[in-house]
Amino acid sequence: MRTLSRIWAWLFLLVLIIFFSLTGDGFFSLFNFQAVAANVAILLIMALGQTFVIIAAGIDLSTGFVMGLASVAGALAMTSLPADTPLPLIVLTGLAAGLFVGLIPGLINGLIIAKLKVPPFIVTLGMFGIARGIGFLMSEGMPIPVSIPGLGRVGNGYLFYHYPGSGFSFLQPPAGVTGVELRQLTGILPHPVTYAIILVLAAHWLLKRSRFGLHTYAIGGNQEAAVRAGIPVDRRVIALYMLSAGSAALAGVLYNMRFTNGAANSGEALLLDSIAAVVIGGASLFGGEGTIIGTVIGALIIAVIQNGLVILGINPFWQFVAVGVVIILAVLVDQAKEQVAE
């Protein structure tokens, strides 16, 4: 039973993958895998910072406004540069401008928690309309444009592109491709796949490898004990707030080299589904549990039956019924793991 509760995400996966292909015509090919991963990238980069909070036994409600903010101040942030700024610069200035304005609620967050001893759900849910309000109001209520050429190819484009005849091609088409000649260009690994997975190994080795993962185990696993062993229980839960509002930061930053906007609301959905990805892919939120590999399983679970159910030509609402089915059903393959364990 033990066994089959570590795996069965896995093998969940594993099934929706089979069931589509069989049922869904053009799902089992590369552009439609392509277009999950890079659909769910978003969701995955705000799901590592709340897969530590989660283990540390808390809750981070506010990272769907956080990641809002963030997209609004780096929109506002790239758009007040000069035309001739070099792209690179503007980049780096709008993930500059997103990464600080969205660490500071993280830093509230982790002190009212910490040294208040306030419930999270109760800091974070207000949090949560504080940012929101912020974000809107920063923003007129209005989403941001951001025409800034070139800067949707850094948040669409791809790592390699093959065209047949002209080999692999790095960071942008082969020379002299052009007109209908696209259509018979095939990218390969879309950029926002690339962030994710860099993102995805930074977080798994700070989980594993790091004495800050060690610590994260020790505070969800049982906080008194933890105090007892000399960590530094304060400053862990403030560094693990703040880590949950700069994963949602830079979701915020990718949104809009993706979608060439910012946006109060761009992770209001975003916030339930990142919990959900924690939660499906073996977190407790009891604390003391969970992994960086989970959450991917779990994002990938959730990203893997919207798109399978939209190729089907089902209702999309029946999206919320789903994913909330496999929430329900991980929380009691959690509950029938730690009978097991008695």
The other form holds:
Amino acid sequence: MRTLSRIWAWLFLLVLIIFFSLTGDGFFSLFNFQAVAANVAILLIMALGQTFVIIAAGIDLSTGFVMGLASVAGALAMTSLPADTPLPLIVLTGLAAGLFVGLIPGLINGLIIAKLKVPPFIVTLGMFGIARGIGFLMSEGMPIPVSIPGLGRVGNGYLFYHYPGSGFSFLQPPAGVTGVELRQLTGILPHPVTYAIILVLAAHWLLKRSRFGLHTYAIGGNQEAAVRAGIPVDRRVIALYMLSAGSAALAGVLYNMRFTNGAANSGEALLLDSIAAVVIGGASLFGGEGTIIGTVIGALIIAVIQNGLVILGINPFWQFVAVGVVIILAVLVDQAKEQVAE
Amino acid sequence: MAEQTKREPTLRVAGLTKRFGGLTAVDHMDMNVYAGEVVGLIGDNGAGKSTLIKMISGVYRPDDGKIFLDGEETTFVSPLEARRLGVETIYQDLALCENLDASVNIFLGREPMRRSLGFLKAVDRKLMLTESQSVLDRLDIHIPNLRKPIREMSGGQRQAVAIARAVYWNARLMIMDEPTAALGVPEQRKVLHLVNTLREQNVPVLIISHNLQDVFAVADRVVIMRRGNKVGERRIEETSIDELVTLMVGGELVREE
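Having gone through the form predicted alone, I am curious about the other one (the form predicted together with the partner chain); can you provide its structure?
Then the entire complex follows, led off by the chain already shown.
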């Protein structure tokens, strides 16, 4: 039972994949799997920071609109550059602007939660509104198109390309493949997936190996004990909310690259899904428990459900129902685990 | 007493006073604790025991009076400062992170680090495990699986982890607040046995307890408090439970030694 509760999310994901592979035409294919993975990358990146916050017995409700704010800031910064700016510099500018603007709400969240002892739910709910309003004000209520040549490829390209007959090529399609031939081209490893994998590895290291990660678990387990043990809890809490805002900001900039625009509401639908991914992945909203791998599985479960239902031709509104059921199921499994432990 | 007054006490408090508004919780308290002895601090509820302990462990700033550690005057601005100077306090609630294992709890806030991937610093879990094992061995504590979270341990094992943490960081003085209150009888024995082990290792222990049986089982000396004052001090072999109870509730005049 104990082992079952630990691996249920893996099993559930496996069952979903088998189920949709048998019932959905075109579900089981490299093309579809890569599409699912590329689509889940933004959600997953946002959920990484949330995982830390939830393990520390907090919650960050502002990430959806912090992502929007960062995507607006990134779009404004990139479009303000002269047309002949080299692409890498444009990308770096967007990244820097998005991160800088996105980290400010995180810092404010952290300061108010740590120093003024206001519950995280309230502070980040307030910041939800503030970031939303400022995002729309900055963009004047409209999406900002970022029509920069080559930018879309940073968000939608592949690490490798395979063309029958001429083998593999790195980052670019093989030279001379054009027109109709492009249809036979297979991309391998979409860029958003590569970015997400790098960030997942970094987050995993931070949580499992670093002092900051250990302190995150300690604060979530017993904040009073953490204080008495000499952990600089206030500083850690501020860093946690900046980490959460930072990962939302990275999601926002990735959104810029992927959809070549910036929008204040780009992350609106992702907030609850990202919290759901963390919870489905086994993190406890009471703090002290959770892993990055769990969050990855949680995000994949949500993405596979959404994708599978579309492929089966089921009314998309059922996706909300299905994800909702899985969230409740996840918490039930968690509670059963607690009872077994006692 | 005569031989003890010759050497420097590990802890000496002189005229220690703490007021909360109009209430004087501790009123010019004097007390000594010497190396290698276990001192029981007893008193009825509201006698000022906890307030006194909190001043010694750096939680409260005294309004008046002095604290000396090995003869040196000290002022603790925080519990952390007190710990740094070797005053370890084990509170009733133990202050352990129940989601983490024993070794992590022993090192929490002072984790050893190692190089990782060339340029990063990672927590050295392996060192934490081996060091924890050795301090637990030293105290003759057996915890079968050091990677098990505290949540899954018995009350006595938790108490033992809290004591091991204090010992590992070379406590000069150990303060224990009601260490047996939440435990079953066999577990209480284990903890009292640990207190004896500490004495053998020359670590002085100041133990607060409501349970006079416990105090008789481990203490060398008892300090009795009532209404913020010390109303008596007895060597354990020279007193009885009846006499201590009388002193605690104030049934007779204080007999001065």
